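Shown next as structure tokens: one chain only, the form predicted on its own.
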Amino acid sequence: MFIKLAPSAAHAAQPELAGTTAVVFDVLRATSTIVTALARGYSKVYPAVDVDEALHIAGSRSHVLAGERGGLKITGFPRGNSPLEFVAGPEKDGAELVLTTSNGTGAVRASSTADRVLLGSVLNARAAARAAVAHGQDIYLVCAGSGGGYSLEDALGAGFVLAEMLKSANLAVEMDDRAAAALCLARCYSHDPLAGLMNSAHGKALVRLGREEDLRWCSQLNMFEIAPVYNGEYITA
């Protein structure tokens, strides 16, 4: 099994995704928010690339509409991209969520040429790792990044998932240098994931916006035992 890491969605080569299991990371905050929402009772999450698409999807059904740009809730949207907005679960059973974010939802959509697309975060690292290796395919760790560039927190999330994969005694793994670097990063922050998130540029930006509690939530290693799957239209647990 070969594991490759893309430092941002823009670096994920579409031909190389084919035949692999992709695991997408936007630790601060889209994949953490989606994992939280599904774990707390939402039945589906529709990842929208832009505001117009999100409004179109939500308008055709009675969905919960959420999104952010630049870390801030989109004007007119009932909810933003904080996982804490979804901790209490939906107001009615089986509620569906439409989410659009600056980087994460686009990264999920961009990974759709892979055979399987999973969502990873610090919150579900162990579950995502187990689901990723289950079919024995090569694995592509796709970090959403920030504005097309590298983000420390996404590489850290990928590293935690990779560390969980390596706990399987029967798993023979090779990896590229980017994946190896992410693994080293996870080992560095293994006893304090929050410090890793706080040291990231985006983490610092969220703290300035008053969202430090989001970082604290997103840093909880293996809080949830779900591995959300994107089927090309929506995400389920």
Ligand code: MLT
The other form holds:
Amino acid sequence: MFIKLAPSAAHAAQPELAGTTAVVFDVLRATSTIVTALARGYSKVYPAVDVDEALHIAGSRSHVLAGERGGLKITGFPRGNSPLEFVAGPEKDGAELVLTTSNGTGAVRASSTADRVLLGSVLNARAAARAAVAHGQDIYLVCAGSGGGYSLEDALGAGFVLAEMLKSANLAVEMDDRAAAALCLARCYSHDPLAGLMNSAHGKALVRLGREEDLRWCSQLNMFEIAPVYNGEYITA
Ligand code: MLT
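Switching from the form predicted on its own: structure of the form predicted together with the named molecule?
Starting with the chain above, the whole complex follows.
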């Protein structure tokens, strides 16, 4: 099994995604928010690339509309992209969420040419790792990154998932240099994932916006045992 890592969705080459299991990371905060929402009772999350598409998907249906730009809730949307807004669960069981974020939801959509698309975060590292190796395919760790560039927190999340994969007995793994570097990062922060998130540029920006509690939430390793799957239209647990 070969494992490679794309530092941003823009680096995930479409032909190379085919035939792989992709695991998408936007640790601060989209994939952490989606994992939290699904673990707390939402039935589906529709990842929208922009505001217009989110409004179109939500249409007149009773979907919950959520999203951010620049880390802030989109004007007119009832929810932002803080996982803490979803900790208490939906207003009614099985509610459906439409989410659009600056990088994360686009990264999920951009990965859809992979055979299977899973969502990873620190919160569900073990479950995502188990689901990723289950089919024996090569694995593409797709970091959302920021504006097409590298983000420490996404590489850290990918490293935690990779570390969990390597715990599987009898797994013969080869990896590219980017995946190997992410694994080193995870080993560096294994006793303090929060410090890794705090040291990231986006983590610092969120702290400046008063969202330090979001970083604390997103840093909880293996809090949830779900591995969300994107089917090309929506994400389920
Ligand atoms: C993103 O998609 O870039 C993030 O989830 C931004 C955030 O909400 O912090």
